[in-house]
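Shown next as structure tokens: one chain only, the form predicted alone.
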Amino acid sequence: MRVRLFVTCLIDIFQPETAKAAVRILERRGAQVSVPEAQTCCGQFAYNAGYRDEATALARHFVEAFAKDEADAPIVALSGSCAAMVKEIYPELVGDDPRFPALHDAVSDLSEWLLENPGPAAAGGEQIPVAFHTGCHMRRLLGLSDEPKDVLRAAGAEPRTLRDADQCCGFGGTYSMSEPEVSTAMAEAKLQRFQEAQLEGAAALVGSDWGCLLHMAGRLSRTGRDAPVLHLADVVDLADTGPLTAGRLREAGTFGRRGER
């Protein structure tokens, strides 16, 4: 079983450990993983900022990068928003490319693939509560909200939905740079909900998109709040190698120390 990994630019640049974790969990489930080296940004930043021509160029580059070989292999994305860009926006940008329909159908979020290809059962023990954040594009464009939580439950975690979960975290790509005050206030509101979840026992903040997670982790770091933030792939990778514990989640997910693992 071959799988093409759609790493996404934010993970490649800022959180490569998550990509490594994804490769490990895919391989444990019998996949032969390829990572097309030519892949770059999916173009979402440019598209959302109104730069349609630039977004189209990046979309066409995505087609070139992923259509070179293994045309029938699934493409597993590590970002719900990037997967949504390919599934929902690319048809209007590169729908004229005869190679695109096969790529469109091949793309899925990591959680979808993991539900179809489950790994070893989680080691016995207490379910560890975690706060789960679902990104806006993942919920509204892909229609995915339960799937990541089901994956976490299978890994030995107890995902808890944040209050006001349907509210944006404030990242929004270039929005966080063009409207920093509003974006920061939105991040702070989301982190107040996370704090509520922590008081009720949540050991970490988990999500499926490092865009949202970096935005919130950066706010935590800059305000001196030390809390573990992890991608779904990081949690599953931990669960594959032993029972989840609050200590293991903290060691793996404290922002700024991840590269030291």
Given for the second form:
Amino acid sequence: MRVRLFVTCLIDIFQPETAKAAVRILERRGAQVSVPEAQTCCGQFAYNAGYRDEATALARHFVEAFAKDEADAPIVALSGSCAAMVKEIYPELVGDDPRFPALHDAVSDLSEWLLENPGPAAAGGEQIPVAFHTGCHMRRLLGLSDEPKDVLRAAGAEPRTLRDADQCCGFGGTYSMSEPEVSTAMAEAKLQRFQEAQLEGAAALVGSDWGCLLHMAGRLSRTGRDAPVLHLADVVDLADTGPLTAGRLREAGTFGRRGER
Amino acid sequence: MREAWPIRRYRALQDGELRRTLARVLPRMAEGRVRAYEDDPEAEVRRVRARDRRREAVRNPGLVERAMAAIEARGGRAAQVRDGEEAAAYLIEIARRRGATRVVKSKSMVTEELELNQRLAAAGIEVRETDLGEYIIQLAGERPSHILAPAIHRNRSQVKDVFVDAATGFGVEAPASDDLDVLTAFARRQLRADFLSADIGVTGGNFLVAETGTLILITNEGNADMVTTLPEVHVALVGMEKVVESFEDLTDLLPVPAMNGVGRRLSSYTTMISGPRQPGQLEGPEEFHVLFVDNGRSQIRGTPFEEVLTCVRCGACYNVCPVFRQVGGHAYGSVYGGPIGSALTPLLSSLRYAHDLPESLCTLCHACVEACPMDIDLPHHFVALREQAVREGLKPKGVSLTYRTWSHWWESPRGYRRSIRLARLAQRLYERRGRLQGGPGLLGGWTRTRDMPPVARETFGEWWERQEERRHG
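Let me have the form predicted together with its partner chain next, following on from the form predicted alone.
Okay, now the whole complex, with that chain kicking things off.
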């Protein structure tokens, strides 16, 4: 089965290891992965800030980049918010493009694809508790909240929902940069909940949206709190290659981990 | 003149007590709503019907005239007022005619919006707020910080401080503790005298039924019943969008505010008033006036923002908003705060006046639309207002240049890759121990409080290309 990878810009530029992990887990489940090389960014940063013309241009480019070939192969996105941009916002920006409907239907979040294509069963043994952060767009725009947790369970983790899980972590795309004070106050509120989860045994903070994770990991790092923060793809990749343990999560989940350094 | 957002933001964020109070109270209200729907399987059906009735009502421009005719037919007086000045002039005229000098009020956001208290005070009329929360903030000289719970920013001990100060001013005994019963007993004792000596009672209105001219007041403390029965004159100020067509509409509408605001099936008091005291009746005011307030509402009608007029002021969006939970209501610098306020304020006034609200107080998390019983798509409206701000040139030139250049580069893979190579060069200036520190523009905003990893030495795209070359030689 062919699968097209929608890498998303933050992962491409700042966290390539996560995309490599995604390729590995997709291949292990029998996918033939292709990466449309012209892809850049979905344009959400411009859309959210009110630069509609600019966002439309980026949306048109997305359609160009992905409509080139294999028009019906699934497009698996590595961040829920970017998938939501294509599925929920693109119709008003590029809905008139005849190539768009097929792309729209092809896009799904990684967790959805993994549920439909379960891999090698996780080695039995105890479930490792992890704190799970659901991205706002993933949950409210794509309607996915159980799916990523089911994937984690299948990988041998025990996802625990944070208290006040309905609250945004404060990332909000460029909101985190234009309003750092408010954004950071929100991150602190979220991290306080994570800290509680850690005290109750959570071994890592796991999410499906690299934007949220980068924000929280960045705050943890700045304030000298050391805790593993991992993308769902990283956790599944770990589970594929051995039993999930707190130690392996810790080793893999160092902030800013980059290949070939 | 509004205080600038950075000043409001600073004041809000350095107030740890405020954040702790909000973190304690708001989740309870938000969870109350969720539980109320879980407990009542019919509630969702009723909500959707209520929403549809409200949507029809705000689209129907004839309802206000019909309501006015119905009110007049039962011996009441009805008028339309354009703004705060006209509303105050109407009230001052009544006061002059009757020699009235004392007004008691029940909770009303529209009178806050019209700055009625200040206007009446300037004309020598004394106004007393009688809703407990409003009473507290009136004594403290503050604005409401939450649409439903105006004094939510103050905890018990802070309320006690306000009452102790007030007691000195009144020359009465101060409350002995910050016990809830002690505090309410103090307010009750003071307010009793105000009710009995008032000449005019002023209320808002949650709904007004066009076919019967009936004013609906939804309250929790019973103070509105005192305000509308003890003084000889009752004046209700009602936003022109609050009119609904028929009495039957109320079946679904009445539970909406309490259900969504605090998770209760119904408020403690639902008061229906259809006119002044009729011959043979023993209670009620001699005069009953309803003022239908425009104050910017008609400029929203017929625009893509029209649905914001269906808001029933339940406060559900305040309770779930993650930004509100950090900064509280005063940070909005406007009568209506929270998510709905971030749309209403610029729409009722102008975007130039309040574009900071849709821009700076929302992460587009969509919690508000999820909670809204009227399904008002606030995130969509915030984006539309941001787009309007771009069109009207309200954004700083540097910001627009950044977004435009950034987008333009990323419209092509060549530009995208070039930007990455440039970033790798530029970031050497800011890299310390494997993290970026400082930096220009947006990057500087991030690194002020959070670490940022540098651009990867090899992006995933570059790595993939290398793999492909290896594979295909």
